[in-house]
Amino acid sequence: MRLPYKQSLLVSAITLFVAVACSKPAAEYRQSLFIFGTVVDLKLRGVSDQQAKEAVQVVERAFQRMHRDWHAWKPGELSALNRSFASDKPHPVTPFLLPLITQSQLLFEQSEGLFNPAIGKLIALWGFHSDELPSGPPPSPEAIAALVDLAPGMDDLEVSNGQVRSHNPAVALDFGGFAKGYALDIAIDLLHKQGVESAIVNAGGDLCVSGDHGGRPWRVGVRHPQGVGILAAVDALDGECLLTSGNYERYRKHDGVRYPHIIDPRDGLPVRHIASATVIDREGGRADAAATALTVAGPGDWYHVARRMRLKYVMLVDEAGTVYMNPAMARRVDFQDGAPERIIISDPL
């Protein structure tokens, strides 16, 4: 799992949830982990404090498994099976890493190969494989364009009674856009099997919700990615998730110009014209894929892209900040600091 720039630490701290009441609602509890190079928030309701510190060690396990097992350059299953492609075997694969590939593969060929973890040797090239910010030039454009001649994708990925191979030598998977949502649905099952009904787990902003917030819907913000706060707030019902993929947060930076993290398969360069990109699904991991492939897709081809994914909720934002919409997402934010200059309304579905 990609980790994000230390400095965003600073910035996950400031609260993405909108208060809805000045009172503490009864009945809350509140434990942060940091996990995954971010502060993890969880709130739950309705239960005694006994068993919300129980229900919480419960996920902060399973979370400490993820994020060895689900990284993509530290030594762990993923890193295991991502060295084993250059023999051309199978590999064996537990049942806690084959879904997240399963998974993958569908949300690839929905995408048409937009979300694309297959390509974390392009990744690393540009030298996000790493706890800190990667400095100095670009790579160069032979070595872009040799990995992406090879044209990596999910679809290499042979799977068959529990292992995995590829027959392409340029495949390594890195789940930075789609294992942070899938932990959240984890988390929120792992929850509910603790006899936790209502809660919010909250990953730096990506968060999935349950039940209800004392009898009202949880009210939560979409990060401004041009500015510091909240740009818009959104009322999050039972079972939805709300992720958010932006290019504001990790980059490289060289005379000036910034490269973002997220790289477009089809020509292995940092995505620029989206700024973020915002889904609300009841799966975690899908809304996860999901905003990684609108954020490549782009102004002109994220209805498309949305449409094929067949995803009800949908908001983005370029980087001249006009914010584009389906009609169901516009009917449930609430832009805080009044309404951008320019909304553009499409209907994908």
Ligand code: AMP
The other form holds:
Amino acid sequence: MRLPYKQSLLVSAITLFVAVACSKPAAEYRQSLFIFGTVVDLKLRGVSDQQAKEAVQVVERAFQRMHRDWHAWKPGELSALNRSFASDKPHPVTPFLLPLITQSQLLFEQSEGLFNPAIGKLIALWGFHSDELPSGPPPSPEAIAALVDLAPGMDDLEVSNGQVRSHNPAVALDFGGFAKGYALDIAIDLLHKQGVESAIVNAGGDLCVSGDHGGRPWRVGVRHPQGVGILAAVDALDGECLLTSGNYERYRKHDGVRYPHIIDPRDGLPVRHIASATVIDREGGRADAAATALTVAGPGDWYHVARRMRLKYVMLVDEAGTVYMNPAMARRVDFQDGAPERIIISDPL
Ligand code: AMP
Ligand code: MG
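Okay, that one was the form predicted alone. Can I see the form predicted together with this ligand too?
All chains and molecules follow, beginning with the one already shown.
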């Protein structure tokens, strides 16, 4: 059937409009996932809703596998590997887990052992291998010393031909200080592979960004050390990640004393002097490991560790609320609710 000229023009116009509307990227696609015991917010720009939805599904599947196979105490690949360390025999490791081990070995070395995912037994001894916050008296000094004396470290692991063995039976891997940042790197990579250029993946204030936010940088917040709200805002540039190690997040409480979840591998005791450490880096995994190491290093040593790790942007907040930053970080942060009372700016890194 032939339509009259005017009608056929109208049909063509509608067809064109529908086609354009379908292919036109939505302004911003948002989705939240509940994973790693936290909410992960994703915002994707420049792609259609359908494309964005499919891309997020791929990321979600990867997150689920990470949650299972990188878990320090629930059944999965990592806990099977940890069990194998008792025997000093090589244990096969999949390419999904292996990079966590090899990258952590490097970061362990660069941080002079302050970032040490081999101290899983100490972390468990303090009660942090549980979904609940631990309570009751701290472990005995003898139990702590028994593990510290065996000095478990990432240098106890031998990696060859996709197999890993530990020469020290006191080693148990716990990637709690690294996995979230590394997961963010993978998420951004998966989004890129699916044609998403502009996105933010935000796991409770730990985040990586790609591209920009409608021609402007993504504006992100640095979590407040007391765990409520935002301490400062920062413009995150294409490819950057911002990770904060918060010592306020998880802790054991007994007789009014808090024992936070970040442990100094040198004495096996929870770190108390630092409330939070924030790092901006182009690799989420490195930023995560560095933030944990800087928390352990504390006000006296953070500068030395930051230099050794070749970090560019660092901020620490101690228990008294004093902020320590390098000048490049100081130029980027925009404090909310007024600047902190005491800010100490170091030499350039
Ligand atoms: P984060 O919030 O990134 O600092 O990670 C803290 C988590 O890392 C803890 O809950 C432990 O699972 C683990 N952890 C604690 N102390 C250390 C340490 N010195 N090095 C590496 N991982 C640690
Ligand atoms: Mg960390």
